[in-house]
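Next up: just one chain, as structure tokens, the form predicted alone.
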Amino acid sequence: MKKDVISLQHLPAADIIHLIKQAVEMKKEPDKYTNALSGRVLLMLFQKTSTRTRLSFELGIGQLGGRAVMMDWQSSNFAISPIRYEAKYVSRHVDLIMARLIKHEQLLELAAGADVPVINGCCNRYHPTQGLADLLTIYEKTGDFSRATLAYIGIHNNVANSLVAGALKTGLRLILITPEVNPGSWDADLMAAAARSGLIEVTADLQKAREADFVYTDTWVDMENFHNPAYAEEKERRLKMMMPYQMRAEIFAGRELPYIMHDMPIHPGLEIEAGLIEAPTSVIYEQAENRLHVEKSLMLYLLS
């Protein structure tokens, strides 16, 4: 039976730990895995813009001996046909599909129609590959999730969901400082599990970030809406409402700066103060690089 990775909550906890530890090994000794996926083909299907997802998956499959085929949603027939038919067809030519789509429902339809594993490269509900990279970054600094506390400041969105799911699987303590929920992102079952766990706290108190070893923020406006004229009024409302929740150094006055995290792309002066982006404790670029290593681990897990 094929395995899909649509969200982290559907991966067994032991498998997530395996993926993280395998990624550490692959990062240290990449040459050992040069031919691990020799001859395998990855289809990368994009409906959303991308920098890290495109670069990391394309380089990753190549470093494992396979190759990637890039396909734009709007210039393919996925845009004009029921998704399941196109998914069934492409499955005859490729071994794995990574899809970066806007709507979670489309991602589910793609996975249901495909005969090969499907990786969610981001949708409005979840961002599991980012969540895995975040966990890898925390693991590299601590070696023990149960001893770390992560605070996420911002909109409750797909990244927040993936952090929740990752925390539930690894024992990481998570503080969600989220005064607003992104429409389409809320997962009631996931958040009910979070409430039962005792690991996850939801608050609007920015000072709770002072308790964390790692502090994380993300864009307040989804990338597909950032320059959308039809979204301008909502964008203005959201930016005004969220400015008090900007990640800034003064929050941590009197203590050492925590590790600073951001999944990129960054909007300095909005969700994060510019001076924190390259602060001595910033792990933002390590976090971004780790997308490559953990995605290589994930592809090997799905195809080996």
Ligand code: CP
Second form
Amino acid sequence: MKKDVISLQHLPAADIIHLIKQAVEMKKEPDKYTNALSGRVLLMLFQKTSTRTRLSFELGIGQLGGRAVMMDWQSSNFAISPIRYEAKYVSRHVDLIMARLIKHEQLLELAAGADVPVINGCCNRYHPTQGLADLLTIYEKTGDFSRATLAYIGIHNNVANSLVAGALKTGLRLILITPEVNPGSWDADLMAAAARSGLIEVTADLQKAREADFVYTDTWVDMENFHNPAYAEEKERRLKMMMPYQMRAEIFAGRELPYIMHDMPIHPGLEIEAGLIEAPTSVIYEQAENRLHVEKSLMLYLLS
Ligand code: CP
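Could the form predicted together with the named molecule be given as well, to go with the form predicted alone?
Zooming out: every chain and molecule, the one shown earlier first.
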């Protein structure tokens, strides 16, 4: 049966650990893998904008000896036909699909229709390849998830869900400082598992970030809404409501700065104080670079 990667909670914990350890090896010795997926084709399907997801998947499959075909949703006939027929057709020509779709339900329809594995390149519910890159970054610094604490400050969204799923699989302690939930992102089953685990705490108390080794933030407004005039009023409300939760150095006064994480794109002066972006403990660019290494590991896992 084909394996789809829609969300990290559907991957066995041992497979997630394998993906991380394999990514470490592939990052160290990339030349060993130049023909690992020779002749394989990845379809990259985008309904939304991207810098990292597009660049890392396209470079990644190329570095493994395969090639990528880029398809913009709006200029393709995915936009005008039931997804399952288009998914069935493209499966005749490609070995793997990575899709960034706005709605989780559309992604599920794509995966159900496709005869090849589908990787979620970020929907409104989950961002699993970002979660894997985040885990790789934490693993590189600690070598042991069970000894680290991560705090996420921001809106509870797709990235927060992927961190919860990643924490449940690896034993990472996670503090979610999330005074608001993105509509459409809430996963009641996942959060019930989080509550049962004893690993994950949900709070509105910003001071809890002082307990963490890694502190992470993300945009307060989804990319498709950032310049959307119809969203302007809600954007203004959110920015005002979230400003007290900006990730800033002052939160850590009297202790060493934790590792600073952000999945990018960054909005300096909003979710993060500009001075923290390139602070000595920032791992933001390592985290972004790790998308490439962990996605190579993931594609190898799915197609080997
Ligand atoms: N973090 C992330 O997914 O980046 P892009 O939106 O640029 O792909």
